[in-house]
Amino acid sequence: MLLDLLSALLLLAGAAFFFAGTVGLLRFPDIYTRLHALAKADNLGLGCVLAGLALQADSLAVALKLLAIWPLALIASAAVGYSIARRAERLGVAPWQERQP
């Protein structure tokens, strides 16, 4: 009972972080801030979802496999985010700056 509640809370928290990352992707003004929103919120959301699923796993082996996904996704997200930001910088995409009235 308590395990199910904790699992549900982790899954809901993960969904909330995914939603926040999506809102950041849609609302932020430039590529650099959008990458930041996706890298932070989605990685934390994935960690919460995987932890919630690991609590419901049938065996320890399955739970460990689920939890092993998260560090791999963190590494991939960092590498892809860096590559996209570096390419944008090389193409001359300037960071967004608020215009003064």
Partner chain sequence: MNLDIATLSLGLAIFLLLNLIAALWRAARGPTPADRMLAALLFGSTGVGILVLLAFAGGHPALVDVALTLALLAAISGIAFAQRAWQKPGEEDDAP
Given for the second form:
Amino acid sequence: MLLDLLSALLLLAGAAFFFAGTVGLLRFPDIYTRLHALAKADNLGLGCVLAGLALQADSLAVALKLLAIWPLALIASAAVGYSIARRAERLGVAPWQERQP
Amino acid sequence: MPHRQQTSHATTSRSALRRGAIFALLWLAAAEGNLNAWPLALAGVAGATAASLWLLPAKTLLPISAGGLLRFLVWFVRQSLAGGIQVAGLALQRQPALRPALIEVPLTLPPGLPRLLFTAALSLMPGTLGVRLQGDTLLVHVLDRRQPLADDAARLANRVAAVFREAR
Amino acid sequence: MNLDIATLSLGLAIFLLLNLIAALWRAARGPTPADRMLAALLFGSTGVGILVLLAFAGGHPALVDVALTLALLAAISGIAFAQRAWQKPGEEDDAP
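Let's see the other form, the form predicted in complex with its partner chain, since the form predicted alone is already up.
Time for the whole complex; same chain goes first.
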């Protein structure tokens, strides 16, 4: 089935983005860069997973329900990400710079 | 903070119809198209519409252009894909090529929803993360300070302005 | 071509769980309180992803509702957090 193949590809791509997000979280040098990794890679990973599963849904309503999760997750990570960055800046966490003097 | 305003009946009822239709669609999706509990659905949709009109009266909301919103969403998904690929590439590099910096961006959009959408979307786009919204500027953390931030921000502001018809 | 999406979903759910564990360990280690707040982000994305994958892997469609509710709560609490963050006295109040 072509649909199954597309689903599988989307699911695998989603897992790859989640993995990249985790690697970024583990390797990036400060809170701001780690936020970049999570806010972008993980959300894209979730979007791919949801799209892959929506293709497998029995009805349009179920597919819509799955896809409705994505904007909610985006709102959550935009808002939480902003709060964390704001908090870090208030705490005086300076952004990491390459080749520090 | 909710406050009632003098709103013309026509605006309010048009708004109620539009929001009611959106809530009904959400119910249909959440119930997977099953309408056995239709009395509950009716009550839920009516309650949600009433609450939304109370918390966000039709008049306080800038008119939203459906076409602008749709174009924004399509463009946003593409940008979000680019952002995810860029940061994934950086994370998996042997030596991540990070040149981060904090840069102030002047806000051209009106306060309220347009600025919030701008800040939220910017954080999900390639290389940028909103850090502080203060006055008419947004402090942005960039992964690479050579990125043409002013151009990217202007492009995003145009897209957001197209969603809110009278935002300019 | 015979692809078994349910099995793939289960495998990926376990893979995401391992990701979540590694990320939570990183978030808990700090060093700043802001780093520890990353855990809130992780449940909104990775947690929701695990739930929807498990819903398809085990044929428990109700888990999709759990994922939807978790995402909704994450969005609401995120907005509440952010509102506190930008409504400190003496700073820009962005309410319309």
